[in-house]
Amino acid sequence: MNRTFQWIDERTGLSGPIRAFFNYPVPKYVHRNFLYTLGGLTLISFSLQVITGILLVFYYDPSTEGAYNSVDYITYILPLGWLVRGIHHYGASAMVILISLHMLRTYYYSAYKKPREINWLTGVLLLFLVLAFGFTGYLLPWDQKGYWATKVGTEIAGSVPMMGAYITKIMRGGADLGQATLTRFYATHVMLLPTAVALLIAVHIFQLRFHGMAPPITERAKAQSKKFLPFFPYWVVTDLIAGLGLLALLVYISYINRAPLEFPADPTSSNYLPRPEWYFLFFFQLLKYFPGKLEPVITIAIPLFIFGSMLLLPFIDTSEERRPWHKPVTTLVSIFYIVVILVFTYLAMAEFG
């Protein structure tokens, strides 16, 4: 085995980059702070999504005639199919939670400031791509919930002035939801989005390694900022333990509450109440307060404002101050966003029961 590795290394030179990757010095205070594992946990959750997604693809039929039956087979007949689908289903929610918490940790630690602007920008793009994963994956079981939620979602996109009808047609592949819609969502979900996310993660990690950790904001952490430990085994072991905990939690949830599958999609149904996944509920609820001509305020103006403000943040907040308790404007704005999301999510959940 040693001769084999030597032969490969002599011809590829991989040992140097691999050794440099695992010997990368990480500040000691990072190993003692659970908040710094959120990035690694997000990467682990994405890896779980890729692995379970590949397993599901072997049995999934991306056609309007066979999609529902294939998901039903995976869930109720295929040995351990319920577990794979459950980890994939609940893992999507876990990934949304983890990347949101990771972004909040970065935000409150002011880790977006110079020279880490690109790291922040890739993180913002990753957040929105993760949400796109949720939206495109919703339709794939071709059940009532996914069908009608996608129908409403594409109609919301259609409210964009001038370009709305064109955007809706591109998303659906026609005037109504059908085989073209399922094919486009499936291709986007299993090929385009994973590729884009993987590339952004690579850039994100490279930037993290290039600039290192952002300076600490507490005095205790500053005292340990000049002490370093190698990435392996210290941080690797911490992330692995956290990752195993995440996997155990997903297995437990999948066991006690199997991934839902409603009745097959029925385009003729007139009494079905569409409802999106929980992380879109606040947006769905906000739409009710802006009917008719005011709808573009929610569908366009507010998302563009939030997305734009997140992208421009590193170039607006250029002060040296990093402590959130000494930055009332950015801190209060984030608290306002969080409260709005929680309140309107609660109102939507109360309405749906």
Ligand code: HEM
The other form holds:
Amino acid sequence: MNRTFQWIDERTGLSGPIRAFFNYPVPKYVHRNFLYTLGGLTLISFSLQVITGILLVFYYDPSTEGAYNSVDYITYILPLGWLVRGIHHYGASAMVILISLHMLRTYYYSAYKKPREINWLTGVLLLFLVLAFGFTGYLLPWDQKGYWATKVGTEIAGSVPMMGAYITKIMRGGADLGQATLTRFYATHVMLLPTAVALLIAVHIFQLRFHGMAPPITERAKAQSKKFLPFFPYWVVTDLIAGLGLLALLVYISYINRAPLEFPADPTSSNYLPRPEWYFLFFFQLLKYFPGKLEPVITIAIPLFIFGSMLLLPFIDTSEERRPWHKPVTTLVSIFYIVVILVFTYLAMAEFG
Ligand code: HEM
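Moving from the form predicted alone to the form predicted in complex with ligand HEM:
Below is the whole assembly, all chains and molecules, this chain first.
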């Protein structure tokens, strides 16, 4: 075995960089705080999505005639198909939850401040792309839920002043939903987004290694900031244990609750109530209070403002202060957003029953 490694190393020179990667010293306070596992868990959930996604592609048929039947076959007939689809289906929600919690952790620890601006910016883009994963994946089973939610979603994009109709047409690949829409969503979901996310994660992790972890915010952690432990085994093992816990949870949920599949998409049904994935519900609910000409306030102005302010945050909040309890503005703004999202998600859920 040793001779094989030596043979490979003499030809590739990889052992040096690999050793440096795993021996990288990480401050001791990081190992003691489970909030620092959220980034690693997001990475593990992305890896699970990629593995289960590749397995699904072997059986999924990306045509309007075959998509529904292939998903039905995977869920109810293919051995362990329910498990692979279940992990992929519930894993998508887990990834949205984990990336949001990870973002909140870095936000409250002011980890976006100089010199970690690029780390934060790649993070914001990753959040956007993860939501795009959810939006494009929802249509793929070609059932009533995915069809009608996508119809509404692409209509909402049409409310952009001047370019709206054009954007809707690009997203749908025509005037209405059809084969071109499914092909575009499929290509985006399985090719474009995974490539973009993988590249951004590489930049994100490289930045992390380049700058090291942001300084701690509590006195107790500060006292440990001069002590270090190697990345392997300490951090790797903690993240892997957390990852196994996540996988076990996803297997359990997939077992007790098969990933849902409604009736096949029926473009002629007139009484179907469109319902998006739970993490878009608050947005959907807010839209109801801004009908007609006011719609672009919710569809364009507010998302632009939120993503814009997130991108600008490291350049606006440039003070040295990192403790959230000494930064009332950023802390209260985040609490306001969280309350709005929770309240409107609740209202939407209550309405859908
Ligand atoms: C696929 C998505 C993502 C992956 C795989 C990922 C992964 C990671 C990992 C492994 C870490 C180090 C451990 C930790 O702090 O938990 C980290 C740190 C960081 N992440 Fe992410 N992340 C993602 C998305 C985001 C998002 C959405 C944001 C914010 C908008 C963000 C901002 C940051 C920042 C600022 C740090 C540095 C933390 C520090 O120095 O204390 N990340 N990320």
